[in-house]
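Given next, in structure tokens, is a single chain: the form predicted on its own.
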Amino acid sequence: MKAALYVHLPFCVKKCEYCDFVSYAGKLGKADEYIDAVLNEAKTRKAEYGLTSLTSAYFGGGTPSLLSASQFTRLTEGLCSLFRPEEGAEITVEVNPGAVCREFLAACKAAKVNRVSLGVQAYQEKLLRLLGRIHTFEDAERTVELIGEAGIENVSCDAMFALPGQTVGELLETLGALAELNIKHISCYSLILEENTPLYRKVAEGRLSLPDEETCREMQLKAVGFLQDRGFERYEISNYALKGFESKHNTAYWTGGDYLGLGCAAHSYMKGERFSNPPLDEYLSGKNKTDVQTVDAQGRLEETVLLQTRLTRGIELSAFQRAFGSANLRQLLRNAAKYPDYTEVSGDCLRLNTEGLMVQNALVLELLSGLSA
């Protein structure tokens, strides 16, 4: 069996103001114990599923680059002894600007890492401070240079919009600065306020205010054209790439492929089962694979529509028909025909247009009406 692999490395220097991910500041001293736990979990999942090869791998966090070069090497060598990456497999590591060194990047290159995802978020220092980021844009520029010097050419950068006090011009300034770097991919996504974060409390208390709905809409629409003019084609709601540099790993999620998540709080979808892992201390005590759920045919149908309409290429109709039958295909097309301003059928694909992608969550509920597996 083959699958995509995600490895969660939850260590960070400081929790950002908006962050609701499972990550921990001040616990890097547990890294060696954590790596042991990840490798033990990997052995268990290999025996359970017969997983032998990887279509892609993604090391996320947290801040994976806080590991030492030797720790990262031990982790990757241990995983590769269990799972063989396919020829040309995309292997990504997340890093934060200013939080990576030459030795770590050399270890990445030796481990056949061929893609780095860099959490930049904004160009303006005031917005970086508001988010609780501890880097500057100059740190991001230097980090991109270091990655290139290490021989890793495929770099992706994150940018956020709908930030408190952010203007359309500031978002375009951020995207313009990123586009001038030697990068291949940009993720541009909206801030989502999570209740248990400092940023949420500041907005709730009236100390900060978010841009209004119309400004957020303008940000997203202008980002599409701005990036397209610079060669970054939109292939998913929040993701843009130069031709040939779309994220293979994330596309596996959106197209319903099997993926194995290792580490605390990691999520998996393997052979029709969804499951997740507990927080750090429980994970280190040996607990994993909790909250197991079997995804039935109705669940697969709903997830197919939900996830594949995020992609600008849309739903492949012939594949949908094979999986869920002609009656469901006809109903799906009838539902889509009710919304000609948001959907289009071209060849073998049903896709949402730019306006449709703006309201994708609401539109999915309409597209699923009357569909039953």
Contents of the next structure:
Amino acid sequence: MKAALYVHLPFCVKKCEYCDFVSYAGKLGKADEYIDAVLNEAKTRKAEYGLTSLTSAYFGGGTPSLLSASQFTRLTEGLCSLFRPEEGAEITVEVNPGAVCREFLAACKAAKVNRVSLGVQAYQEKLLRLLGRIHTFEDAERTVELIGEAGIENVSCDAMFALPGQTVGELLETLGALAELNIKHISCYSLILEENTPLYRKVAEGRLSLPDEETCREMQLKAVGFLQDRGFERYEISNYALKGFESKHNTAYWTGGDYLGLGCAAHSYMKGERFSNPPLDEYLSGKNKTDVQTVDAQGRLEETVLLQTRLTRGIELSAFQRAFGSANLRQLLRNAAKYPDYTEVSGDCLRLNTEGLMVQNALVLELLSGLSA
Amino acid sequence: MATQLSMIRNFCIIAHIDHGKSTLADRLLEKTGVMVLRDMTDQVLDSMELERERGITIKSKAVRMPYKAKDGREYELNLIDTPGHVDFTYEVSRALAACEGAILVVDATQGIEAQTLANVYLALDHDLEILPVINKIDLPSARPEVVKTEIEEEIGLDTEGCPLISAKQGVGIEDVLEQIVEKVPSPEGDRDAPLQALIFDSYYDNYRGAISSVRIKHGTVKVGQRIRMMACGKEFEVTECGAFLPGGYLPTGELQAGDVGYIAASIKDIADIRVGDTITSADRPAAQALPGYKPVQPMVYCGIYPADGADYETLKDALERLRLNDASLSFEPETSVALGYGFRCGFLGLLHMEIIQERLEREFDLDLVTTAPSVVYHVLKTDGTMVSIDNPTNLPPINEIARMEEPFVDAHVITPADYTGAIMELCQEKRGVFRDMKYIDGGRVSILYDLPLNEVIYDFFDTLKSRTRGYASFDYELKGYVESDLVKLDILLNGETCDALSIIVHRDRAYARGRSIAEKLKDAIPRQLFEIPIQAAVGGKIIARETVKALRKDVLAKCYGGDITRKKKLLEKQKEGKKRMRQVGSVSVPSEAFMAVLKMDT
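I would like to compare: after the form predicted on its own, may I see the structure of the form predicted together with its partner chain?
After this comes the whole thing, all chains and molecules, with the earlier chain placed first.
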């Protein structure tokens, strides 16, 4: 079989203020041991699923670019000896601005990496500091240049909004600066305060305050228009791309494709099962695929609506009907018809408009009402 | 074997709440050796968890205590523990009718309170010998002499030799026992006359069926005898009878005039044993029943619905189980457009209602939605007929109503004089009609008002407590029906009337209540995908309006491989939340919203 591959590299120089991902500062010394564990896990899963080729690959983190060039090469060569990327497969590596060297990028290029995702987050120094980022916007600019020089042309940048103290103007300043760079893709998403993060505590204690609901709405709306004006079309709630540069790997997540996640805390969806790995220490001791959940027909139906309504393309109705039957399709369209201000059917797709995407969470529940597979 | 009448004393203990009735009962049991100290929990006779927790007695209970008095003779003392709340006034009156004497417990720090007086009047109605006892003399703020004067002047009881006790510390308990022997008259009755046994309580035992607590007034009852319930006419065969022990039975095979005890007769339905009914012999029936029987009349009604519709059967089961033990609880199925299938339940009063709700939730692990309590209104229709309405939804159309009447109560408040103004203001606000006020000793005032019951059940008691910092005491009794300008207040959500939120209210109060309900609903109903107007209306005219604004944005976060499980969990939570909501037209209303309407204003 084939699938998308995700590899989690959990090492960081410092944890960001808002981050509740499984990532560790000061554990880079375990990188070699970790690579061995990932390759071991890869072998196990290959045997288990008969997985031979990859539709896409994504090295995320953490900060993958903290690995040395030789470590990264050992990892990718090991994986390539097990799985063959399909012709032209999208292979992405996450990089932090300022935290990458030419050698690493050369190693990426050699490993057929053709896309880099860069966590820029904001233009303004004060916001970067508030987020606990350890780079400046200039670092990002230089990194984009370095990536280009390494021969990797497809670059994506992340930007965050709804940050404490952030204004709509500042968000647009960030997006403007990003659009000036030679990049093809922008992820722009709202900060989610996760419990057990320093930022959460600061807000809870009243030392910082988030922008109000109307400001957040304005940020979202303005961002959509602003990016569209610069050629970046919104194709998912928080993703924008120049034509043809939509992320293939991430699209697999939203369209129910199989994906294998390797590494600590990585999640997989393989042959109707969702499973995940434990945190670093347990993972290094050889434990993986510890939490397995089977997705039944009802689960697939709900995931389809939950995930595909995130896409501006929407839910493909003919595919939906094939998978879940015409009664469910009729009910879905009936449900959608109750919310004409938020939904539209065009061609073969039921999609949420900009206002609908704004309240996607609540809408999903309404769209699912009375559907049963 | 039968104890001579002259050696029996039947008595009860009456008191205002918290004056120490149950603690004194504990001490009497201990002193007479019926209970050994190490076996005792506090408030032995309050066997329900809820009774202990709230410090109130809900059901009457009796217990037999042998007592060797100072005169060297062995007496049989029957203590009947009575409920201590206005909701149960009828039950109390039946328990009192089973006694010859009453110990009146008065708190040495607080003196006479509204329920003290109400209970004294009840006891006097039954010609009981009243023995005042002043309790809590161990407290630093005790002022027994002042309280004695109060008792003498307010009630007119002789306090010469009145025991000064501390039930908590076990001081003066023997004095109380001696006075019972000395002052409470022994029962009278003809043991050879036809049987007349007064039922003063009933409850359900899993092995014996429905059991009557009785006082034998005349005659004798034996195992195997056929008995007849005089009010309901049913006949049974006695399977067991005897005396009460704390938490148990002492079968004696026979009860005679003067005795207090229990009768079991394989009775399945507790409704066959009505409190106040007379048991007689089927073969040799008494010429007439004992006086004072009244069929149970619920004063307050509300709808009780399962929060999760799937729990309907469990709720039905639970209500049936509670009714086994509580003949005063009535319920019948009803449907609400908003709430689905549930029950219209009738209660003796607000406390009774609260207790039943709490027991349903606690003992049967049910999640409930209850509607605003309603009293019973009389609707006189234009065609000359009269209907009783306990559910606002059933109110006939306006053009068929000639006039309406609502129940009024005699309300009696005792309060420190400082709060007189506040209380009169409150009663006035509640459409009360002033009747009388007089000063009693200790700087306190006794105030009498006529109050509409529907104001009393709304938030009167809570407001009274808060405006008098808990110092005022309150008691009421149904007085009768009075013509009143009543209207039905409807609540519309997104243009649709929500039947479960309708209430009947006096026209003058409609505007304020409507506004307050709309405000509370605004906070209780979560924002949804569309704007929700909340309107309060009387007869089609909108009198208040609030709006729940439409949801403007929810999470706009990223969602990649690892976030999907999280998103699905969130979806499950949303579904769970929605299941607990009621659909009123297009609007999802959380269960809490129906309850929020009941909360008091402040």
